[in-house]
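Taking the form predicted on its own, here's one chain by itself in structure tokens.
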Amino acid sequence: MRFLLIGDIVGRSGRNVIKEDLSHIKRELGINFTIANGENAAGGNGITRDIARELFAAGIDVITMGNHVWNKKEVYNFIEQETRLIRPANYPPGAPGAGMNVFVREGAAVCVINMSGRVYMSPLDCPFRKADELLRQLSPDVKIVIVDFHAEASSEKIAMGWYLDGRVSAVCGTHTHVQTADERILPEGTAYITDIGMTGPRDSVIGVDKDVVLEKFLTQQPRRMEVASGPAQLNAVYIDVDTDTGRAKKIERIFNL
């Protein structure tokens, strides 16, 4: 079965590209099941019920989510019912929304679990016995399982691909919006990337107005962070998994401008 990921979509910037791009992309790989972050989607913090829908027309299965889950307060009022939109699967007791669902696509098993890193972050339960409890609860007949991992640092990012290698599918980075060039395949079997990168502007500081980042960096002043306008980008990988198996046989990096 083929994966598409794809990174941190920011703003109308990101969301247009989807929609431009997405529908051709899926075609020339042969695209099975897509999955994208989308914390940033809404004006680049957090993510709306219409924005949600917006995407899922386009063509994306799964929307992830990260440290920015709850910028939209409306989030709350949907977030339990839409099945397709996961957030950080360690946040603690209580949080609305899920942090993994299986999805059947080609007569398989899909598993989509969402995580967050602590290292420079919200000080979250422990993503990696969180992994542990999550796989626990999967039924054996799940071979299938895609980790989106949200986190700051390339070592905790690292750890959990070693962590889980052979125990899942993918373990794929988002949150930095800077795509790594260290995608690869463990030795167990899983499909490995430190960060898929960012869709939205491409001249920009991580999505935002390079004026203003650069005036604060100057000034030490408070300024708005504003997503920037212009050209755009698209960060994805292409992930080929065996069905019966549920180990990796290939990853791809897109990035097209």
The other form holds:
Protein chains: 4
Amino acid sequence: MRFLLIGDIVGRSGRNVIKEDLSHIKRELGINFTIANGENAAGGNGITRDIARELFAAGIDVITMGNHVWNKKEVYNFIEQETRLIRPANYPPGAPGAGMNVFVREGAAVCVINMSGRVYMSPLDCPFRKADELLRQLSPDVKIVIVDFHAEASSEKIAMGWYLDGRVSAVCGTHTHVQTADERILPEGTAYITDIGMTGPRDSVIGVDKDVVLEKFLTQQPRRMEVASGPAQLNAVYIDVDTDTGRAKKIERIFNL
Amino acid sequence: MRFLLIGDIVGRSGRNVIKEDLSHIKRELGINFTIANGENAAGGNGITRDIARELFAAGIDVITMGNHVWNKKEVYNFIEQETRLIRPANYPPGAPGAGMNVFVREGAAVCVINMSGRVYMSPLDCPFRKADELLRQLSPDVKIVIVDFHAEASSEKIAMGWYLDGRVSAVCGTHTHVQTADERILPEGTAYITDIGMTGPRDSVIGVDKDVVLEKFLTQQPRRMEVASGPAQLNAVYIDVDTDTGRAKKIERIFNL
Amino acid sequence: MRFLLIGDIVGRSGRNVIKEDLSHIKRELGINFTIANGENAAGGNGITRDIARELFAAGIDVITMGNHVWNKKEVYNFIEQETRLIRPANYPPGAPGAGMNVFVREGAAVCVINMSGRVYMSPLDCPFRKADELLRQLSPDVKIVIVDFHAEASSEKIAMGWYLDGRVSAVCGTHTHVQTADERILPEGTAYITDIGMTGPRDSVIGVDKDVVLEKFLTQQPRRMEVASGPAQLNAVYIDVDTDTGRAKKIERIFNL
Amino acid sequence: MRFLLIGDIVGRSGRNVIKEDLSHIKRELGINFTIANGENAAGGNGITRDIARELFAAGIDVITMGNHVWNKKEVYNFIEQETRLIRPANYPPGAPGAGMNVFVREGAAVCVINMSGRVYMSPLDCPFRKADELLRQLSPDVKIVIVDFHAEASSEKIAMGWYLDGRVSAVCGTHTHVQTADERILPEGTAYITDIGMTGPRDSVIGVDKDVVLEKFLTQQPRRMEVASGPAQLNAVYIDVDTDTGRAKKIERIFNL
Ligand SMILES: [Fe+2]
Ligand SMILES: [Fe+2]
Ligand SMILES: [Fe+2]
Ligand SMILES: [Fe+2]
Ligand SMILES: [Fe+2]
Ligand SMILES: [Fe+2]
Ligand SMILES: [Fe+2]
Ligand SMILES: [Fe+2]
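Alternate state requested, the form predicted in complex with a further copy of the same chain (shown: the form predicted on its own):
Time for the whole complex; same chain goes first.
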């Protein structure tokens, strides 16, 4: 079974790439299941119901989130109902929405987990212990588990890869908006990459207008961040998972322009 | 003229890869000038005179550093004399050593600059203004300028790429120890990559023994970091620069095992 | 000459205390010059022209700021003209407004400096070197220099006290919104306190509604911060400075309710 | 019943003050139970068995710790046996030692809790939820509960005060090494202060040699921190608690030199 994981979709620019290219990519690569990080889908930060629907309609099966999950207040109105939207599982207990869900595709159960790192980020619950807890809850019938680990520090992401190696099908990082070149199958069968990258305006600073960001760095004064214009890229990986064992057999990067 | 830039060399593991593979790589690719980040060369952090000599002897022309430059106290004994060792230029004025130097190779002047980011790092002087200052000091005869921007946040690194586009030959990031897949020639002729990656033990967490790092994340107690064992990788990029204009024509990643 | 320094004025609550109590306090204590931190004066963050005028009208001679100086966009419209409003001097060169100004009161020149720390804050220019630079610019005729050092870490604030001891009349901290009990005259004659405290709603979390802050800590989700209601406190220090030498002779805390 | 809480004891300087002054202070004030923060007792960071014994012998009943609890490796050898040494309770489960213990004094049960903040500190478990958990475990017979909340940010400390108001006898902050002037009895009967302060060398930067700290701030290079010399201060609070209800009736600061 072949999975497509798409890096943070930024603004209209990123959504347009998805609408234009996703169905074609899925067909060409024979994708069975598509997961995309949508934490920046609405104007650069957060998500709305309409935009979630737009992305599902374009062929995305599950949307994962990250530190920007709560940015658009509207998310509180639909996150409890929208089972295909997954937010970091290690928010404190009681947070709206779910951090894990199981989907069925072609007879196979597919578990999607979203977690957030803590290094240089908010002090959420320990993502390592949360992963243990979530996997304990899972029925042994569920062989395929895909983890989007949304984190800043390369050390925390790589550590999570090793921690879950052999226990999940894939640990794929998001959040830095830059695709890394370290994709591999870890020794016990888990597909790993430190960051899938970003889907949105290429000539930008992680999706944002570069002149605004530069002004911010130079003046250290607040500036209103705006999604950049110009040509857009799609960053993703596809992963082949053995349906019977849940082990990954292949991971390959996609860096489309 | 073809430049090789090597990502952070970690411990004996990384030095051994250099000694075994560098001359072969240089010959095969026709490298004219080799720069390597050596901030982790001595036992995982810092550098000593012997290790610097070892790296020069193995074919490295210039060593750049980063936040770990001062870790081995011995560096204070030779950094002023060793002109081929460059530390981040944006340490406060008066810091030992130099943050920029000009070398001559095959009749061409080659300027190497090392700078450090500030996001999630120590509050050094502004690297953007420091870059302006360094470039102002440079004779117009020096066309080729290679910048190792040692920084954590992808946003700060990409912003530096745009800031220096057309003013230097290359802006290459180091510090995360994970190679990124976003190498490109920016519109005004500057070669760019967010991170060159790491040269050292592959089955590790950024070079460090993975069990120790995991224990640290799980217990939040201090642990003695040790360089990992096992197979080692070499991460680098090579860049073709037009000697007359200083503009980059090509950048390609190397991820050797 | 007796100076009154008032800790961060928070919202309408803080402004009301000023309007009600300041003239009385000044009369009773025989205050000659009043400086107040106004970075939270407008609705909890930033300042507007009207609010600055309101504070000047209530008897404040100079307003200093901090990390929230730019929060109300309106500040850009009047900061260049309003010479009695001082923002942290260690913003990069070119920032609107001034970080130091000299006033004359009863025949004596009074220099007011505002600086920001960097530990756990934005990477502004080095406040220690900036202090050197500002003091070098000052005419030797100016004996009295009052520094509002707006910083988070106790270590950075105390270090600044020692750094400027004997070179300025006072180094008084702001930003934590909690008055410290370590006021003293340092050996070379500089009055010092780590934090003057906060002028605003007492039954709050640093001025903000406590239920909202608690919800934020417990959920790790964003919440709209609102200035708290209820009884308000005034936090300040008064300092006696020898007009001829600029040395401080006395510092005393005020914690009024 | 009268409690004495002593702020972070720094090095030999701080220990000497304790040995010289504590018995006298206890007698004069009629102290029944003494708690001291000992995270910096051994050479500036951490604690050893001998130093713990030295402090107990000098009249301290319970030692609380903080982020430096693990600095001296020796602590692992005795923290499990030494029931009078309490480390932050919100380290991940399985950490050696205890974060809470109950002692009996004059027929009354006294619970001592130590917790660490997370803002600008390591991402331990949520201290607010941990407090709930610890208090749930407590027998209703235990009326007196004293909390040492070791934290950096004033907001997190004040929030904890409000969170536990009426549920514990006292929430006293430590870690900044600067005594605050905001001691009070909160509306539901909990004694509160943001920081008790530091017991150790006065003419220092939070206990450390001021020249070394200044050099570190100015050069941004690592420097070996040394406990300062010179006159030492003792920072503490005493709190009167109603033995029947556990409510605090009085809190007063001590700033001895
Ligand atoms: Fe993102
Ligand atoms: Fe993110
Ligand atoms: Fe490194
Ligand atoms: Fe580094
Ligand atoms: Fe403030
Ligand atoms: Fe502030
Ligand atoms: Fe301490
Ligand atoms: Fe501490």
